[in-house]
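Presented as structure tokens, the chain that follows is alone, the form predicted on its own.
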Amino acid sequence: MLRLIGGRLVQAAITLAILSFATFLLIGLMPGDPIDLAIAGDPRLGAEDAARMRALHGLDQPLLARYWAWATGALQGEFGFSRLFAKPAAEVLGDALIASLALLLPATFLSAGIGITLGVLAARKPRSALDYTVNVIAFAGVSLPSFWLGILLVILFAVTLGWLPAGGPPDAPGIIPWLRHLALPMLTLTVLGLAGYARQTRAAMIEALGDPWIRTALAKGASERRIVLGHAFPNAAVPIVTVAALDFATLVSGALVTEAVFAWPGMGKTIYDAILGNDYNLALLALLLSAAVTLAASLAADIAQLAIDPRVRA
């Protein structure tokens, strides 16, 4: 176990270093820079102003020198200043991360709980009416574009019925305004997310329930509840854990399309704005944080699989 964790930590460090350099290089090679954008937005800025601003931000240095300066600062916990938001990049990212967690965390728990429950119920009686219904729901959730579902929910609940706000963060403090503004994007993400859990759970449970030792348990008089939840589900949990780990990683990377439809200031929209605005300090920090969480979630999934399934340890 310690050898696995140590090896994965070394791989993660190498991956993050390569990713940071590749991202910095790609953003640096994009046409235009923040100073060009500033000049385009304010014609009063002249050539001398542009040169002074480039020197201030280090944009007059070669690309490798700028990356080295950023990397040495990042290793010391200094991630630079966000030129788009005129605040430290870590502060901007902290606000976006809180907004994404407020939206994605409950949506993830709801989609996992509902999807796993539907998958287990469908696997108990394959080719039944319930099984076909769950399959239709799962395929619909996989096939529906998130922007289409989000717009449909806005038209129905915000425009036609007027029950809920169309999007954006709440203006007033309190749990009720937050729940009202979170309802539609959370419903969108839950409907789309439960499809993957339902399909994976159904397939894994049907395979586990078809094993010979299940028939042995039935012959010994074990109840259906004990067989399904006590014997089959733990053996079917390995692929479900993998899906859950990858789903957890999206908590930090955000849901760009859903956040854009509902004007939610989460991580996805922040990363998108940072890349388009050539704000490499903010973009680098956000992408590295997303990659680090994805690698950590993958390691946690491997450890969970070792703990759940003895066959993996063998």
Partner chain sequence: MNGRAWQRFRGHHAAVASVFLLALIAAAALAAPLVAAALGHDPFMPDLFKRYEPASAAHPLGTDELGRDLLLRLLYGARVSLAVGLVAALVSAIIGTAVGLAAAWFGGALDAALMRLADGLLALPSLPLLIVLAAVDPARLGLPRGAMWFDLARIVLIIAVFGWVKVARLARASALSILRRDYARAAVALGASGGRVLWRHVAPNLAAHVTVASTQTVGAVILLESVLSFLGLGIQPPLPSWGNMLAGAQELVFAAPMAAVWPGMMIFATVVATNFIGDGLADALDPRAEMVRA
Given for the second form:
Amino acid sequence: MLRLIGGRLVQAAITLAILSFATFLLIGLMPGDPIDLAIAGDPRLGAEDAARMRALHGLDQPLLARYWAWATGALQGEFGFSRLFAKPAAEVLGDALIASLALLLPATFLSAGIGITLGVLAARKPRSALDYTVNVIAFAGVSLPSFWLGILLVILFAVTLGWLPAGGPPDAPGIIPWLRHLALPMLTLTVLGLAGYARQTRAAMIEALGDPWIRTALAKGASERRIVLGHAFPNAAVPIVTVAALDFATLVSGALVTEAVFAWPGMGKTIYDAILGNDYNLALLALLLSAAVTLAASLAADIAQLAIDPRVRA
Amino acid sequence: MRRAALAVFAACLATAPAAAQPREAPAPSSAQPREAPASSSAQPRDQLTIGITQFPSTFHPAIENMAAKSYILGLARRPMTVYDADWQLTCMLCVRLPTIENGDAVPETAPNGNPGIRVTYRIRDDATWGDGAPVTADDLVFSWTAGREPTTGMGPAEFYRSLHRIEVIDARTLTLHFDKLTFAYNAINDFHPLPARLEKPVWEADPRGYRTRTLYDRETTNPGLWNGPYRVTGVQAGASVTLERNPAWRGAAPAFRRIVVRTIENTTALEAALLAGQIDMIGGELGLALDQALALEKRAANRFRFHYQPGLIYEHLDVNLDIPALQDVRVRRALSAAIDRRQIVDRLFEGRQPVARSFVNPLDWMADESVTAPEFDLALARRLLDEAGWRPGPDGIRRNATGERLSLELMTTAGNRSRELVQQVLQGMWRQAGIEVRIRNEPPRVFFGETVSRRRFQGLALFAWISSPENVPRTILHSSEIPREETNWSGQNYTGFRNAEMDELIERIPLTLEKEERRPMWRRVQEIYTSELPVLPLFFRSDAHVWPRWLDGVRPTGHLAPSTLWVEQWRATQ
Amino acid sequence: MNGRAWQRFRGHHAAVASVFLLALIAAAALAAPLVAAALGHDPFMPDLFKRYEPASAAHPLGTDELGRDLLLRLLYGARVSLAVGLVAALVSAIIGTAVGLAAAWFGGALDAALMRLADGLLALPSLPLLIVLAAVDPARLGLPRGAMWFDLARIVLIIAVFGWVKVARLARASALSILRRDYARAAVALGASGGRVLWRHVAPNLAAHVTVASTQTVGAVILLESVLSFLGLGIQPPLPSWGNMLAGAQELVFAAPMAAVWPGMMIFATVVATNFIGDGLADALDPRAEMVRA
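With the form predicted on its own already on screen, would you show the form predicted in complex with the partner chain?
Next comes the full complex, and the chain you just saw is listed first.
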């Protein structure tokens, strides 16, 4: 286990180095410097201003030199200032991260919890009315774009019924305003997210329940609940854990569309702005964060698979 | 696929202010809930919540220029001079507008030998920062000193260079010496007084790091930074800015105790927030798309007042004059004559946007009604194409003598729904004249950063220019401004237009101080523009303002100055 | 598919109905020009005097924001959306399964490299890559400019580049789990070749997971196409797709909701159909089903 983790750390370092360079390169290669756009959008600025602003932000240096400067700084824990927000990149990201996690963490747990439960229920009686209902909910979840689900919920609960706010973070402190403002975006993300869990769980459970050993046990009159939860579910867990790991890996990259519909100032929007604004420091710090979480989630998934797969222990 | 990147590109080249309200200032007699006593919770309307679609990346007045910042700062700061809702230059912080006629401005020869001018401004006696300190000449001198230093990062450089000397007469009076003389000599709209007492030490400590250490971003709620009727009292990054009455403000008292400006970037979500009552109004400077507002008006006219005012955003088609087929002015005229601008404006925008005759806005004083306007005339278009040697082919598309089809590429910013609609309508209209148009759109960054600015578009490019009143289109029409590799692609004459007479007019107009002498020159500029057609005019955009029925007195301008600069005229009625 | 598997598939009524539904949509899409001729409209020609008309005999589903027939645009849109949705999902599934199996079988450095590549793609922000791609002028690469097949191929390629990751991780995890089982170990011990073990023992057992995962992405892929159009990387106007019809309806959701409902229903129908077909296939291919039903 320790060897696994140690090896992974080395791999992670290499991956992060390559990724950060690739991102730096990609942002640098994007045509249309935001400074050009600022000049084009403002009749009062001229070519001279462009050159000056470029020099000011260090954009006149060659890409490699800038990457080197960034990488050496980053290794010392110095992530620089955000060009767009004139604040330390870590500070800008900190606020966005808190907002995003407040939304995504509960939504991810809810969608996993509800999705897996629905999947297990559906798998117990395939092609029953319950099974079809679960499937249709899941199909709606995967075919509804998040924009539409979000806006439909807003129209229903905020505009028509007036029960919940249409969006934005709460003005007042306190847990109740937070919950009220979180309710709709969280519901949106949960409905969209649970489909994957439900479908994957259902498929894996049907397969696991088809195992001759389990069928025999059931035929011999063993408690169905015990068999389903105690034996079939662990057998089915490998794909579910994989799906969950993929889901958790995207926690810190935010949910751009849902954030936009609910005017939620989270990571999705921040990363988007950072990239379009050629804000290297901000974009790269966000990338490092999301890559680290992705790598950790993938490691956790591998460990979990080893731990839960009963056939390995046997 | 939560990570699917839904691009929320806003309309690119321009997000500008709008609309002049055809209404005089509100009746002062009506009872206003002015100094609201805090006791009664039923006290109505002491707070106004505004929704806009952008959040400012900085609150510093002179660093970077974005519409959201100027909208919010309009509530909390006053510039020296500004164009008002009637597009006239007026004083805000100064006592009177210096002119050559009233003797406050005197032409002189600059040290570099050019004709220059010295202009004397007096700051109003009641101009005060929020901490009680007066606004003084020092504040302007500091702003100039910092702005002259390139590493500070203020723009535009041209202004700070041409202002070569400042003479301080007394604490509130100063004379500015410019080394060039143009008709806009007394407009210092972008010269922002900065509180020297607070900001100067920060700047002096590290001019290069000033951008990241200015109190405007580190301590935005410091009252000493604000000299307007409101001051910023709270910032929720990316979401909202709260402003409250500035106790030090000595001008007319504003009606609302508190104004909250919320940012909701997605316009559908913005509309939902309005309908749900979370915001009271939508600032048209950064508001709903026009067709969205028109649709909303049909359903909610009883709850809100809608106001549409054309602004200085000029939607047009740049023609690449290097393309052989487009070098023929008859083809360009045919293209123009085949566009039914009236139908586009009437059908897509319910007639709320003015058809453009040229780049000159009809509200600008130099707009000349006698210049031939581009008219829809399909027969003329067909005749012109016949004359130019393009005859109808078997598939309905015209061909020239060598059998080449008259097929052009039409590009615009991908993801801009309104432009994509106009583009498809144009495609249909041109097809009627026998011209095939292929659409190829690109994201704004690529479109402006590469394709248009390096003149790589193979035909026509649909986009907008934003300008200020009486803006001289030097960078757009002067032949020295054609982007070329040798000059590192500077200049915005993307069409490649060369006309000696136009060049000369563009050079002479700024130097002609007498307005009436400029009039015939402007007329000639418009004549050349509409007969040579390097650019096909379409229409001017309008901003849609949505106000609650109880709000009165908002007067949008239609140009870069936001309506919030006159917030003390806003009133709540019952 | 052998005879018995086919029989099992036919037993899955929802799957069979879905095949008919998809075939119907596809046939209608192919017949779009005939329908256009029958109705007598040009679905690409704007008519500003007929914007947002309600359903009528002339326009069975009404008209869109430029006065074009909605039914015809849905049918033409089906060409793009079905092609992109099905092909991109299939390509992602094939690449993903291959990568996942290779990683699981060979292990070691190859496994590490492939899986870190997957993690990297998951973390890599796709936006700058897409914008860089949008700036590539096909004409300068000697490719036709504005040819529809090129646009479609590019969409499929972009989606597949990011889309294989999930399938690969699932395939790898399931394959590893299967390879640890007795029968797989026995097969290896008996000297079966790698290809044979993977094909005979591993692939059939992970078919269920892979089909579920990839049929599930069909809807997302159809929608992703409209995001790419937003960046100028998808298809260009006036060509419709369900995704860009849906995206175009966003701003006027309160005023003209039906403009969104129709393409939304088409996407839903396609998603339901592909998923049921996926279920049916997974059932039919399940090697143990024979023992179970026997």
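The structure presented is a predicted model; accordingly, all values stated were derived computationally and were not measured. The term rigid core refers to the most C-alpha atoms you can superpose between the two forms while keeping them within 1.5 Å. Numbering follows the first chain given and starts at 1.
Chemist: Rigid core superposed, I'd like the Cα shift of residue 7 between these two forms in Å.
Modeler: The alpha-carbon displacement, core-superposed, is 2.7 Å.
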